[in-house]
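Only one chain is shown below, in C-alpha cells, and it's the form predicted alone.
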Amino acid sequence: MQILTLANQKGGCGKTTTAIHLAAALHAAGERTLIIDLDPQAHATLGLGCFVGRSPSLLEVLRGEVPAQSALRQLRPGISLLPATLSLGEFEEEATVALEPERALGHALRPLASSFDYVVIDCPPRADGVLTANAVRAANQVLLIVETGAFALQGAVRAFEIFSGMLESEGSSTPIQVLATMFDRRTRFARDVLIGMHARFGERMYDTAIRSSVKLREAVASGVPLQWTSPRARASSDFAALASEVRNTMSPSQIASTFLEL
C-alpha cells in the first residue's frame, strides 16, 4: 500500500481537486485506491457526493473508537473514501493531551495494507497542525501542490522548507515531489512560473502540469470525478498522465521503511 500525502500551507491551490481526480485516475489504471479526507472542511467528502450523517468518520478512527474499515465508504468497486466531517477539527484540540497523536493515522491504516494499492490523503490547508503531521508521518511520498499563479513560486519554496523541516525532525527520508496545477499555457505569466518552478525544484517536479479546467470545478461541485463522466476530457488525460508518473516514481524501499518507522 503506497501512501501519497497532498499538502500545502495554503488553500486555493487545487489540492482537493487534485486528490479526488488523482485517486480516480489511479483507480482507472486498475489500482485499488483509498481517498482520505483529512481536512476538517470536508471538501473531498463533499466533492465525492458523500453524506456521513451518523455513520463513523475519520474522527472516530483517529480517536481509536472504530477501526478504519468500519468508516470506509465504497464509491465504486476498487475505490473507497475515508470521509471527514466538520467535527474532525476537534482532534487538533484533543491532541494536546493525547499520547503521540501524530501517529494515529499511520496506526489506523496498518490493517488496510492488504486492501489497497494506493492511498491519497487530502490535507488541511496548513502545515503546523497535528492532522497534517499525521499525513506527513504516514506518507511514502509528500506531494506539494502549487498553483501557477501570482507569488506561487515564493510560496512553494516556503512550503517546501516547512515540510522538509517536518520530515527532517522525524529523521524521515520520505521524498517531496512538486506538482503544478491551474496551469494556463496561453498566458506567458503561467509559462514563466512553470519554468521557474522547474528551475527551482528540478527532478522533484512532476513532468505533468494540471491545466486549468472549468470541467474539473464542475465535477467537484457535482460530487462525481470527471473521469467517470468525461473520461476523454483534456483534464482527465492530465490526471491519467499524473497517475502514470506516480506509479513510476513511488519507491518500494520507501514504502517498507515508512511502516517500519510507524
Ligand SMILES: Nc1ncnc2c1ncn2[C@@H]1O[C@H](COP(=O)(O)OP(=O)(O)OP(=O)(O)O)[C@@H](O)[C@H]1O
Given for the second form:
Amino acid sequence: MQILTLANQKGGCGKTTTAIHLAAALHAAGERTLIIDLDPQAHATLGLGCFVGRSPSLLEVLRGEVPAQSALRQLRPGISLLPATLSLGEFEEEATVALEPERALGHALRPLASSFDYVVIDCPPRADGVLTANAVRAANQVLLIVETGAFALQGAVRAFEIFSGMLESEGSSTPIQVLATMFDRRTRFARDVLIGMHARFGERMYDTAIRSSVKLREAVASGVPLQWTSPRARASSDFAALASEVRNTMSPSQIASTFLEL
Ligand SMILES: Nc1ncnc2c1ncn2[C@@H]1O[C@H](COP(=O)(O)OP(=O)(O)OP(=O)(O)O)[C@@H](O)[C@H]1O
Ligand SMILES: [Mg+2]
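Provide the structure of the form predicted together with the named molecule, given the form predicted alone shown above.
So here's everything in the complex, that chain up top.
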C-alpha cells in the first residue's frame, strides 16, 4: 500500500481537487484506491458527494474509537473514502494531551494494508498542525502541490523546506515530489513559473502539470470526479498522465522488496 500525502501550507493551491482526481485516476488505472479527508474543512468529503451524518468518520478513527474499516465509504467498487466532518478539528485540541497523537493515522491504516494499493491523503492548508504531521509520518511520498500563480516559487521553496525539515527530524527518507497545478500555458507568467520550478526542484518535479480547467471546478462542486462523467476531458487526461507517473515512481521500500524477491 503506497500512501501519498498531498500537502502545502498554503491555502487554495489545488490540494483537494488534485487529491480527488488523482485518486480517481489511480482507480481508473486498476488500483484499489482510498482517499482520506484529513482536513476539518471536509472539502474532499463534500467534493465526493458524501454525507456523513451520524456515521463514524476520520475523527473517531484517529481517536481509536472505531477501526478505519468501519468508517470507509465505498464510492465505486475499488475506490473508497475515509470521510471528515467539521469536528475533525477537535483532534488538534485533544492531541495536546494524547500520547504520540501524530502516529494515530499510521496505526489506524495498518489493518488496511492488504485492502488498498494506493492511499491519497488530502491535508489541511497548514504545516504545523498534528493532522498534517500524521499524514507526513504515514506517507511513502509527499506531493507538494503548487499553484503556478503569483509568488508560487517562493511559497513552494518555503513549503519544501518545512516538509523536508519535518521528515529529517524523523530520520525519514520519504521523498518529496512537486506537482504544478492550475497551469495556464497561454500566459507567459505561468510558463515562467513552471520553468523556475523545474530549475529549482529538478528531478523532484512531476513532468505532468495539471492544467487550469473550468470542468475540474465544476466536478468538485457537483460531487462527482470529472473522470466519471467526462473521461475524455483534457483534465481527465492530465490526471491519467499523473497517475501513470506516480505508478512508475517506485518508493525505496518497493525497490528494496523487489531486490529481495529477485
Ligand atoms: N486545475 C485546476 N483548474 C482550475 N481550477 C482549479 C484547479 N485546481 C483547483 N482549482 C480551483 O481552485 C480553488 C482551490 O482549489 P482546492 O480547494 O482544490 O484547493 P486546496 O488547496 O484544497 O484549498 P484549501 O487550502 O482551502 O484546502 C477551487 O475553487 C478549485 O475549484
Ligand atoms: Mg482543500
